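Let's start with one chain on its own, the form predicted on its own, as structure tokens.
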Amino acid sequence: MTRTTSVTFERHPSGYRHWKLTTDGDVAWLELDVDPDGGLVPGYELKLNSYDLGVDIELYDATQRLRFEHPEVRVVIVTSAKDNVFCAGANIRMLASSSHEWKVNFCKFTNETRNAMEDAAAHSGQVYVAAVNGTCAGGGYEIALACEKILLVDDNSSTVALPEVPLLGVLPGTGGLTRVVDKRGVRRDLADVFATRPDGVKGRTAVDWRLVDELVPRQGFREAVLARAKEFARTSERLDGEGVELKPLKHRYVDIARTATEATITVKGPEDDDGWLLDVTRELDDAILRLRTNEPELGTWVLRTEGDPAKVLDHERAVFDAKDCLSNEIVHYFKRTLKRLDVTSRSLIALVEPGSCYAGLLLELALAADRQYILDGPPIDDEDSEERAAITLSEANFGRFPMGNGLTRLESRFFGDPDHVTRLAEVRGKALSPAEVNELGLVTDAPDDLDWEDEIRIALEGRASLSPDALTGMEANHRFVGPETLESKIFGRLAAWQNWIFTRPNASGPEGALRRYGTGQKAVFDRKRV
């Protein structure tokens, strides 16, 4: 596959080639129309309502004004608009022409997006419910089990399928095994069938199996939908209050600059602006999707922060006192950002200097890291001044932003020891200087000015010396400790063996099953078990 040039992430649905978003008082219709020829990248047609990475960035911008601009909206209806085609998923020529690193980005995006989704119901009350018009298979079938309802039109022909393994040789990219086991439930064998059979299940016995919840008829689906839209509408527990129209972004808040093996992001506090929290979780969310899908090759990223800590506190309490539904939009936006970052596939290095920010919420930032180093002296540049670095802990340090696995960064860091986090609490609101936090275990080193500059850039080249792929299986692997959650599978377990599969020649390789589909050629298959 070619790709030419860099992938961007802002839409509007003004410019929407594959979706069509209206609302109606507490609903929205979110339909599916991809265009065939809008591939994001040029070797592949989109059919059958077929996605690629492009598809999946414009069902992120929608999930994200839904929830940001539309707080009258409380169900949410994924349907179709072609005739007997729900969605076929992921584009097969699209996959198997792909490089192995844009398979992997491509199956983490759409599985963040559906947790999005997911996340909507739980934290926003805004429910999302696939009407499903058509053929379901793969991905699509993916996109339903993200809903929280899933109705199937009963015409005796449409069906639900995950026919990855059968078919093609791989694993269904987006959570789909995990999510039929361990959310909708469906008995273990029965799941074992259906995800070996590539004509997918329909009617009585999909609704049987609990694949799907309810069958709608064809004649007066869509006004059967409505109305059981408008009956989970009133059981909704979304918050109100105002929206906030997303405009474009402005990259006030978060740089980047570039070495040939890094990237340093600094994040910088507000000043007397009430919307920083809104505005640089954006640009924070944007730069880390631009850089993992662009710039493979920068596999460290240093992270820093400027500016007032106090202002930092002092909008976050503001933030967390408001209790309206724009408010409760933010702190969860917040919190998806951060989990992005965990799941991120590069070595995360954060510097604490004179000058920092790391205060709450901005902490998490660094807590996220894979190392943590403050510096105890004056500023690099400026040996006369009085200015020290420091931490703050407060609220958002101990439940606000949980991880994947359903624990604090705190709680994961100190994993094993609980009685330390209950300590920490007790410190909650102090400036913490270096010898303190160095001593609490919140820093990896706390090296003074005459050594800093040389203990960081030791640490940098040595990480830069060392195998990428190792570093990725390393680092995910410290990130999650303790107990195993649906989303912790999903970019764990499921994504680890799926990333295996891709690189083997039974789905990849020249006869594999994704480069052989829908050549008339059967794939061959090493048979041996490993």
The other form holds:
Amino acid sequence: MTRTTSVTFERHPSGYRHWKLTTDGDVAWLELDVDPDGGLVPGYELKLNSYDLGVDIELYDATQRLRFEHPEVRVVIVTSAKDNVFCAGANIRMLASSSHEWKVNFCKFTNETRNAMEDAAAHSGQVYVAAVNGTCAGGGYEIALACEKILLVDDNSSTVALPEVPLLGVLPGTGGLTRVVDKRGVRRDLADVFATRPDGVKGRTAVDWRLVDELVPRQGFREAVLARAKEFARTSERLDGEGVELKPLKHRYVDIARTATEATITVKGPEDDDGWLLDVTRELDDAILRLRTNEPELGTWVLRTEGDPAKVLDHERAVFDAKDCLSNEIVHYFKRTLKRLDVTSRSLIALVEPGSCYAGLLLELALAADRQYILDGPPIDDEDSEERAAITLSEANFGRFPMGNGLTRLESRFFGDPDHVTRLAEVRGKALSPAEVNELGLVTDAPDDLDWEDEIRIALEGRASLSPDALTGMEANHRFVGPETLESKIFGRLAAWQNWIFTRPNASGPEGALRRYGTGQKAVFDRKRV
Amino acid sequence: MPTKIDYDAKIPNNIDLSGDRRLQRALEGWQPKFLDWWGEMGPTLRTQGVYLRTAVSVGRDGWAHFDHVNVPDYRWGIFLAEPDPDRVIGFGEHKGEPAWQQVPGEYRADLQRLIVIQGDTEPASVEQQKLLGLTAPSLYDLRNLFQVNVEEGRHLWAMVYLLHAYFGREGRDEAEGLLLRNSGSPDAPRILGAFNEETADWLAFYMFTYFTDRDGKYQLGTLKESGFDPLSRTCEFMLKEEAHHMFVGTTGVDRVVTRSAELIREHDTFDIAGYGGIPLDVIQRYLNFHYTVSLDLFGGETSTNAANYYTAGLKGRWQEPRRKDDHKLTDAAGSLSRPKADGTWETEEHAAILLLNLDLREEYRADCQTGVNRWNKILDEAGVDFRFVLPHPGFNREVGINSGHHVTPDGTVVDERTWLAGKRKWLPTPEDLTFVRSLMHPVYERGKIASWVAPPRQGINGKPFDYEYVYLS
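Form predicted on its own done, so how does the form predicted together with its partner chain look?
Now the full complex is given, and it begins with the chain already shown.
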């Protein structure tokens, strides 16, 4: 597949092609109505409410707007505007015709969006309810699984299904397998039966197996769903407060510069602007997504910051202290954006230089990186300057922004040495010098101004010469130490297996299941188990 | 291997049901649920006995027995065509392998789905025809209605037998589900759209048995080719019974056309509504509706499901053994006409295996045309200057590449306004339906018939038209 234009991620409900978002008091309806001709890339038709990246980008936009623009919304009903089909999942022709990295990137983004729906329920009191009003297969059921409640129409024919294994030779990779057992507590033998039968499970059996929560009669379906939603809304713990409109991005706080092999992302700290954290988070999120999707060969991302550390900490404190709906949303959005960085398959190198502002929440960017270098000396272009690089820890680094494995980035960094984290907590608020941060293990190295340029060049060139596949595997392993969670399993185990399966001939070879799907020909499998 | 009929059993059968206690118990468990369904959803009109044909054997001669039967006591049974121990699979990637006597695990879900969908259509027709007995034009027609109904019921039994015998607990659940869905029900409608339409009058019934049951004939014809032998043998025998439904439809429309032609000649006008006949243009509009709704039953013109079923050996083509090709279709191509937004048609090339629904639909279309020719011959012989036309396959379609386009009966792609303006000319209007319904008065007297339809040329099983086919009191 060739792509001539790059993918953008900014959307607005007025321009949605595939979703209808309506709110009515404390309930929002998010209705999937895929335009079959509205594929992001030519070459496939989005039949039966099946989706591609473009459909999911709109879903992502909708989940963001619901959190920021609609503080009144406590329950989001996800349903289909089409008769007899909820969603057929990811479009198979799109998958079959996509390059490996496109497929993987697509899966990653869809997973992040599903996780964000669950995050809304867990941290914003905005509960998602799937109103499954027809056939619901594969990624369609994975959308439902991301919701807290699944209501299935009781018409004696609608089913939920995960047919990836039997039909396509791949996995329900948007968390499907994991959520069935880990989130919904489906027994593993029943999960095995469920995920190997292409026709799925309907009605009472789906309830008995815990694949759905409730059945709702076909007649008066919407009214019944709404009534249940109203009940869920009453128990929601959504904070009060004003919403804020997500206006088009201005690109004031995040710059991207490129070479042949790397991208440098420069994040700027606040001046006297109240809305800085939301704006910078949105821009950073957008930058990560665009680079990930459109520039797969830029294998190394250099992370930089510029600004006044004190202002970062002031801003941070104001947001943490506000304790209203909006500040809560901003904190969780920054958390999700950091997580997006954590699971990004790029080498992340943070540079801490004079004039940078790695303080508090922005320090998390450096801690998310695979390596950190601090310049121990004056700025490279002004050797007479008194200015020196520094790092400042704050409350933000001790639990506000957990990773997918449930640990803070400091706990992950010093896994097996919890006392060290305790000692670090004692120097919160202090601007730490290059020698101190080196001593405290907060950076990989602290070259002086004579060595700096060479050291950084050698580090980046060395990185660029290594196998990208091996690096991806190595980085993902190093980043996620310690315990597993539903989230780390999805991005670790499930995604790793899916990546492998996607490159295997049984799925992607000329006679593979994914390629043969829809041709009427049966896949030919290499029967050896490896 | 001779298949003995056990006609004394609670469930008549030629599958040695008494030798399979588990299956017998399962079916005997389903039987009362079926009878409850029949009582609730079956014919509204109560009778004391109907002169019915009951299948008693599967042999070439004398497979049916005729007698007056109290309808709820009809012996719904299970009959499979004679087995051929040497039968091999005739198409797809298993071509040449012995036919399966058990469900292959790999295809379990697909086979179950095919059988459930086929099974779902059978009771649906009974439900759609529930009220027709109240307005039958003659005892002969009333008898035919009941005959169709009990045989649809038996075809349901045939599919239920397969579900019970070969698909375990899930099959039994699906068999029960066939009784839980109901035609037109807002809560649990039948799976296919055409089976949720109303059959409101007898002209609609004749059209339904001509066009919609004919779809059933073609679907059964493809399942008869199945590598799953019990399905194949079941469908082969069902086709034998299905032929009668076609007969009811063909001769039913014949008789309406004959009567209309008589009235046109007698009164020298096409406007015969006032004389108790159905005008020819109304018949044409009914034809247009029932034909196009039935075309939708063939599914999308390109279908990966149909292709997969074919490759797997589950569902073949119409008269597969007579086709002169490799019966695998891995390299063959075919073409498909697609309406374009600018009002023209374009031809697309596709792998032949993706066009199997279209292939079947074309066979069906040619068959439907023979009926139209037959009705035109009646008009010709009566000297009436009017000809029925089978509309273009793009007309009035909800399924496939034509859905979403506005195509006239002659195949012109037009805009929505033009289509809406022509709709009253092409499809039955509310006034048409009201008018036809106004003619629907029951005629229950021996030898008498309603004004809008001619009597049949022959009775049933050698009996005269004025035979007492139905005991009403």
